[in-house]
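Taking the form predicted on its own, here's one chain by itself in structure tokens.
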Amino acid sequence: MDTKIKIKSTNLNVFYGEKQALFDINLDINQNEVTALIGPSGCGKSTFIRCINRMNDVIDICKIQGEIEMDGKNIYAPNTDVVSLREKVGMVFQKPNPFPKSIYDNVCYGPKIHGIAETKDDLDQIVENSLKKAALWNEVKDRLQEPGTSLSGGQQQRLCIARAISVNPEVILMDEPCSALDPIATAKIEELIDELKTTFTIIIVTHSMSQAVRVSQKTGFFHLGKLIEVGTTEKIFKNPTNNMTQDYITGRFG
């Protein structure tokens, strides 16, 4: 199978204010894997995936030098419509963060907002689709009217996760999804990712080497806002080529 890049960084430097975030980070991320991004905290991970769909323009501070690509498509265009780039990539976020409404509605509020769905029908198979696909479907498809904050904290992930792939994304953004849940729940959560990478194409972010082993087939390793090293998670973990590498998958820091 030939690997095709989805999303390529070039020379990416991020700036808050005067404090540089990200320091010339080149990454290339495969279409259809899952590719985790790993360091201590503070480091970068989240700053990047967030340029990906563009969140940081809402910080006013933010500035940003280089280019992201995606489909061989510079994001950061200035005809680039961004409300579309959104559709596009969905963003799963550390904490559950269920909308204050119906299980039903938090899955159709993304379709109803893009045009998604003409009918009622077109909704209800919508939502029930991506409850099917975030492996939620069994649990709630008989209290869908009940409100999601109801559910437990592994399930409302899953709702938030069914609710980013409600509008047909083709990435998918996780930044530590599996740090507020317990063990039963992240487990369900890596089965999940492993099958949603045949859809789309996945970033995580996790501070769980053992996670990254088993969820992700590309890893790169982000150090106080540069990329030390990026290869087959298979490599990082085995044969890392860089020394601070080596460390932080051994805990000598971090």
Ligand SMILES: Nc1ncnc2c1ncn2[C@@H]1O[C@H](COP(=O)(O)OP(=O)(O)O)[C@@H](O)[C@H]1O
The other form holds:
Amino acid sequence: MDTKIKIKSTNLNVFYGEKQALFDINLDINQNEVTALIGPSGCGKSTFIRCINRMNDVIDICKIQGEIEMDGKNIYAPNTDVVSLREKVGMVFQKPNPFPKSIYDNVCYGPKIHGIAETKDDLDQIVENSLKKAALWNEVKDRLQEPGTSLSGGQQQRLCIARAISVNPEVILMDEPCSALDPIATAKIEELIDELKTTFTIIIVTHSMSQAVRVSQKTGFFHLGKLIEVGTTEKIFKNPTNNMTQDYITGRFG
Amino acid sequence: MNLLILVFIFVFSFSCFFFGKSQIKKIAAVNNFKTKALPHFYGFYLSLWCALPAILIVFLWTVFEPFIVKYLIISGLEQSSLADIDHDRLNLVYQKIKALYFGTYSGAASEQIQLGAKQYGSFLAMAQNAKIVLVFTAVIGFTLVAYKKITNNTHAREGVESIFKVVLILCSVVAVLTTAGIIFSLLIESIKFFSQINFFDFLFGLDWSPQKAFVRDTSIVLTASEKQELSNAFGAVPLFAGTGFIALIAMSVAVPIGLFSAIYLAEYAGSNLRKFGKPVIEVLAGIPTVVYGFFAALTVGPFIKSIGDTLGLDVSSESALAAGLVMGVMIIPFVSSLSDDVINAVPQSLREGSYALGATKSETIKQVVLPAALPGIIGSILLAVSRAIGETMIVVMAAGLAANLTINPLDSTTTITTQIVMILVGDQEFTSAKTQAAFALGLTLFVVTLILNFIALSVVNKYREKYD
Ligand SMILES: Nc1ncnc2c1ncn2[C@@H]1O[C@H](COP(=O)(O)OP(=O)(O)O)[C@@H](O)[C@H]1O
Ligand SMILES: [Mg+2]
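What would the structure be for the form predicted together with the named molecule, given that what you showed me was the form predicted on its own?
Next comes the full complex, this chain leading.
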């Protein structure tokens, strides 16, 4: 299977005020693959993926230099439409954050905003499809009008995944999506990620080496704002070239 | 005298603290054991036992002494020649005796009263001596008992803790009892009122003219028609309507302005502006209401009138509109400050979730932030309403006194609070229906604001549970 580069970051530097959080990041993300980002806390993994959907725009003190190209276009070019960028790049957060609305409204929030659905039937269809893809449909199909917050943690996280895929994105960013979940819910989400990669390009930040091994094809190791090593997951975990990577994945620090 | 006794108690208990502290150290050293608590607990223990019972005795004695002396004097009088006179006369004689003793009696005093005054003086002196003896005994007795206990190295720590607990409980009991007492007296007076005035005539009557009741002598038995007429003079609907109407005008100013400024401050303003803006708005809440009152009466009222006159409208110089507008301004900070807090309490992660789906800022605020904050916002609005209903000064000064049943904002109206003020200024006859009407109005107001506050707080609390 030949791989196509979906996202390409070139010489990306990010500053929070005076403090530099990322240093010259050059990283290619392949289409329809899962790319895992690992590294100790505070090394800039979240900062990096938040650059991809320009979530860092919200933070006043955050300054970005360098380029991130998606499908060959720089998303930091002045004429970029952030709204449609975020339509194409969905995000799932560390803590499940369903809106204080019904399950149904949580999922159709995005389609409504982007005017994707014309009729109520279309909306129903989108909600059903998204929930099915997120492997949640069977559990909630009889209680779509209940508040999203009434679900369990794992269900809430899958609801957030359904919400993210409801607008048909091309890329899904996941920032430690399982860190607030129990092992069973985690297993479900990992299974889901595996299926989703046939449709979407996925970037996942994780603290669990085993999770990275299980779900990803490519892994990048960050340390102190630098991308230390990147390669196929197999190579990174079987025989990393960098000592620091070696130490980290064997649990000697981090 | 009391002061002297108290000073003595404090000095003594203060020295007891150090005495107890050093004593336990000595005892522990001599007998070679380890104290069960830190030495200063033993000091506290001793000094608390020394002071608290004595203070309690002083307090109770001071409260009950006059009653007891009075009882003694009056029963003495009863046994003497005045046995057959009634209770009120006896009281009068007692007052004369007291006045003579304190040298405020004018005119010639009868022999009996002079005798009484002498007796009164001796009773007082006796009581004084008895009090001093009792306090000394208590101080020394309790200190000795406590000292005995600490030398046995009993649980000074637990003792001190439980004494503190008792003191705290007593204070909260005082607070609760005071509130209960106020409610109770409101209820009692209202019940008296409703024994004269039909409850439903009060609640649903359309005519409020309590001055009709003023001239009546309550000791005269009324005929049925007079009674009905009296009852009809206390129809509170115009007051309820006026109160509600002015509150409505106030809320229609305060809710949009307060809410929008809260949204601006919480979501759009930079952190510097926010730090500056919020306290500035809150200053509005610190302006005394009487200042708002004359602002309404002297500036806004005449201004509205002059505008109305140029438009050819008939505007009263005291109008519901003027009072309502100014009250609205006063209430802005209640709405904005609380709303700002609840909007800020909406987790940032919800906003990010919405942005990540490509929603704009205003979409996010409208569809995610405000719905999430809604219970809290409603709570803040309800609190503001209860504030508006209870507000007195502005309406007294700017809304007028005539109980018109009107929905014309340019007309003068009156409110519950204004009428209470009107009824209770000047000389009062406490048995008249007019005076008691104030209590009935007060009770109504109390019940309404209580319900509003209750709903508001439970709504706000329910919301808190969700995000903390
Ligand atoms: N909003 C922010 N303001 C200032 N500094 C930040 C902010 N977010 C992250 N940082 C800093 O950037 C660095 C990288 O953080 P982050 O990307 O969250 O790390 P990771 O997700 O790998 O744990 C950290 O040192 C952190 O303190
Ligand atoms: Mg992170």
